[in-house]
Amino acid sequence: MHRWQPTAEQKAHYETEGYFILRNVISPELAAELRGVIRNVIMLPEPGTFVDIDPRNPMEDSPQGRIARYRKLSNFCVQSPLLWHNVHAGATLLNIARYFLGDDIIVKFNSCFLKPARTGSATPWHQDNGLWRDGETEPFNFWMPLEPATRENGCMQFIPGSHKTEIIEHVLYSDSIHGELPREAVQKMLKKHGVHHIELHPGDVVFWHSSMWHYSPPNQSEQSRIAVAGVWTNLEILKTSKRFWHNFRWAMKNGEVCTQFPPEPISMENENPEEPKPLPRTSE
């Protein structure tokens, strides 16, 4: 496998802004196939235990109502061979991750993010490692839309350069769907650094640092937005973790893509695991 190398521009953008984008990583035809896999699952009456209900969910018992119920399928991709072999353990994407992580690559998290037309809710401003709360800062994150991601349908927003901050303690507001960065701090960062709207075509991929401050607004358009995302890591990073996760799967060993399915799990025991305290709540 020819080793991928970032261009000087991509490398500089990742170091200064905290992210970079690659276009046409998979074909539009493959993106449509993967989108079909996800749509088939979310239309089931009971799609499984890996779903997060969307707070704006209309709860209609119809095919379109079922599509609108969910905001996320967590740990779903290890159950779908087409997604796994083409994305999280896909040779093209792993070749990019290899530059940052070396020849032994592990999938830490895998998810499908759903933002249905008209009902898809916002994802609050957060840092990924601020939600993980395991002390890790060097895993490599990616997000790939399977439908166009535009300003109108809730594309991600990044605060450029925010990856250079420390990990900020996240909080819960009365209307939070999960932990988020303090809203006052977000407004200060936006005023200082501005925002980048990450508009992407199906099959494009954005890669970012786990300390990046990012957000996506609600989808009030007529166009849904389905995406696949994940986090890769390696054994050296995992050894520094304060927590023990159960999601680890091998994606590459010694520079060779792992083709086993179901993916091979990794058994790692943390000698001193820490269960994080509940996130603080605020009355604001």
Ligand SMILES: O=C(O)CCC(=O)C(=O)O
Contents of the next structure:
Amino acid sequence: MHRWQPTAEQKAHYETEGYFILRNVISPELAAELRGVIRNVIMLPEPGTFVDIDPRNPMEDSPQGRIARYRKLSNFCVQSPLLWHNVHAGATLLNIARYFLGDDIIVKFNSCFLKPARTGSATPWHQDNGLWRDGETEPFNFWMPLEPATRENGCMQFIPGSHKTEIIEHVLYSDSIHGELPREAVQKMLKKHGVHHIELHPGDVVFWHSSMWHYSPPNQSEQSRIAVAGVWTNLEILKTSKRFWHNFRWAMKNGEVCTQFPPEPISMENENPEEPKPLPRTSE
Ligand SMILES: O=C(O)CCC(=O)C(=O)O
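What would you give as the form predicted together with the ligand, now that the form predicted on its own is on the page?
Starting with the chain above, the whole complex follows.
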């Protein structure tokens, strides 16, 4: 396969702003098929153990009512061959990851982010490595919408250049859905650097640095917003990790795409793991 190289512009954008966008990485037809896989699961009365359910209750016990409650399917992609082989271990995407990570690539995280029409909640401002708390800055993150992601339905927002900060300790407010960057610090950064709205079509992909400050607002529109996301890493980075890793899977070995399904787990363990302390709680 011809090896992917960023253009000078993409490279400069990644270095200065912390992210870059590639359009039409997969076709709209494939994006529609993948969306169908996810929709099929969230319509099940009991969609399994990997769902992250919006705590708002009670909601109608109907397929639509259930769909309105899901915000994330964690670790779903290692259970769905169509997603796995086309996205996390898809040759096109791995060819891009390979430029940054070399010929041996591991999937560190995989999930589907759902923002149902009208009920989809915000994802608070965070750095991915602020949530991982493993000290890693070099894994490579991506996010691909399977439905249009617009300002109206809660596309991602990035603070350009924020990837150059340290990993900031994340905190929990009384209304936090998960750990987040201190809100005061976010306001300062927004004032200084502004914000980029990452509007994308199905099949476009945004790639970003793990220290990037990012957020997505609630979906108050009539349009659902489903996306698939993941993080790739390699053994050199993993060896520096402060934490145990679990459920990491091989995606590429020696430049060859791994075609095994379910995907092969990594058997190596790190030697000095630390259990991170609970995140500090703070008042507004
Ligand atoms: O899909 C979203 O709105 C949030 C995704 C996100 O924050 C992430 O992939 O790190």
